[in-house]
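Form predicted on its own, single chain, as structure tokens, below.
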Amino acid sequence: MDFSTLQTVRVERENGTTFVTLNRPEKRNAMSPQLHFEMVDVLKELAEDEDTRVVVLTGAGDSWCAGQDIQLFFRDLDDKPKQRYLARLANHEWRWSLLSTFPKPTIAMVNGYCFGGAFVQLFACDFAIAADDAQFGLSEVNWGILPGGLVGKVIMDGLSYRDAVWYAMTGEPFDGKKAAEIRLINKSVPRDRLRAETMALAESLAKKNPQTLRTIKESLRMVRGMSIDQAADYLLAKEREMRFLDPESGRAKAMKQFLDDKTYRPGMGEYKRDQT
């Protein structure tokens, strides 16, 4: 795929980490139908891209994403049923179906405004780091609408009941520090350290066994809705599947380095991988 032809998304690679930037800074990176279509193509391309070990999702300019573009995604499509249908499919596909099941670690690097519909892709990412002064908000109530399009679902799953209801019903904005306090994100940092902190996490993840990371992602998301017995059976099956699919034979190598070579100490870093 020729990323240089994209008009609303920018893709840049850096030592195994691929930055995917929503690139409509003049609109605070509000999501247009074209952005949705381009993001579907980008994520499908990067899923099996050998040069990508970790994906960082961020925004151009002073915003991460201000939600849906009210004019382009809603009003302009009201009398265009086919285009509206296709745009909504792409909207859901990249923000949840593709991103939440992406086979590699994903990090939301929240550099500024994150409002409304942007909460879906925020929760779909595995990790989230924000600038202390980034601004978050569920402003739908102020438009006379509810947090729909999966926003209501992800905030109820990902936040405490009290916090989800408070911010959805008041529309009150909050900063990165508060987002970290209510566990919407992993942590917030000063803006001038945001990229460095994100890269440190990405580089740490890139050193780990890719198949193990993929299996952990899949497993943790699935067991949330299972009973204890279902989860135990599922996790055993995933463990066996992981060993079968892992081209690096990570489990066997770690055991050999620990038991035979005495070169690996669990809890003190990663076992030595043959990284190519």
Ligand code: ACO
The other form holds:
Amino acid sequence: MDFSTLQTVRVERENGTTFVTLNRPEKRNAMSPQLHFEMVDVLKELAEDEDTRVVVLTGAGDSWCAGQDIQLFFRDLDDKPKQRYLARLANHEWRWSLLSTFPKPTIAMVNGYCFGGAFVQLFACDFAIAADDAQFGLSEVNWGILPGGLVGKVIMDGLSYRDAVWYAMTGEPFDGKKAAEIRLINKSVPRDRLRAETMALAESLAKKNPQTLRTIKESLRMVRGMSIDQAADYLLAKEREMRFLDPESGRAKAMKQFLDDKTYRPGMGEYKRDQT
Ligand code: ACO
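And the form predicted together with the ligand, for comparison with the form predicted on its own?
All chains and molecules follow, beginning with the one already shown.
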């Protein structure tokens, strides 16, 4: 895929970490139908891209994403059922279907505004780090709609009941520090440290066995909706699947290094992937 032809998304690779940047800074990276279509293509392309070990989702300028584009995604499509249908499909496909099941680790690097619909991709990412002064808000209530399009679901699953209802009903904005306090994100850092902190996390993930990471994220997301018995059986099957699929036989290698060679401590870091 030729990323240079994209108009609303930027893709840049840096030592195994691929930055995917929503790129409509003049509209605070609000999501237009075109952005949804382009993101579907980008994520499909990067899923099996050999140069991408970790994906970082961020925004151009001083905004992460100002939610759906109220003009282009809503008003302009109100009387165009077919375009609206296709835009809604793409919108759901990249923000949830593709991103939440992405086969590699994903990090939301929240560099500024994060409003409304942007919460879906925030929760779809495995990790989230924000600038201390980023601004978050469930602003739907402020313009007479509900947090739909999965927002209501992800906040009820991912936040405490009290916080989800508070922010959905008041629309009150809050900063990165508060977002970390309520565990909407992993942590917030001073703005000038945001990229370095994100890269440090990405680089630590890139050192780990990719098949193991993929199986862990798939498994953790799936067991949430299962009974204890289903989860026990499913996790056993995933463990066996991982051993079968892992091209570097990580489990056997790790056991040898710990039990036989005594060259590493699993509690303190990963096994030496470049050794037998
Ligand atoms: N949809 C469409 N256009 C948007 C959106 C949006 N969600 N957000 C910003 N823009 C546009 C503005 O209309 C403006 O366009 P213009 O220059 O052509 O007039 C431009 O982006 C810059 O916006 P300003 O408001 O001038 O920028 P400022 O930095 O002062 O404020 C802020 C940024 C706080 C993000 C403000 O634009 C805002 O409140 N946007 C709406 C955020 C929101 O509620 N999103 C949820 C939408 S609902 C949903 O996602 C389901």
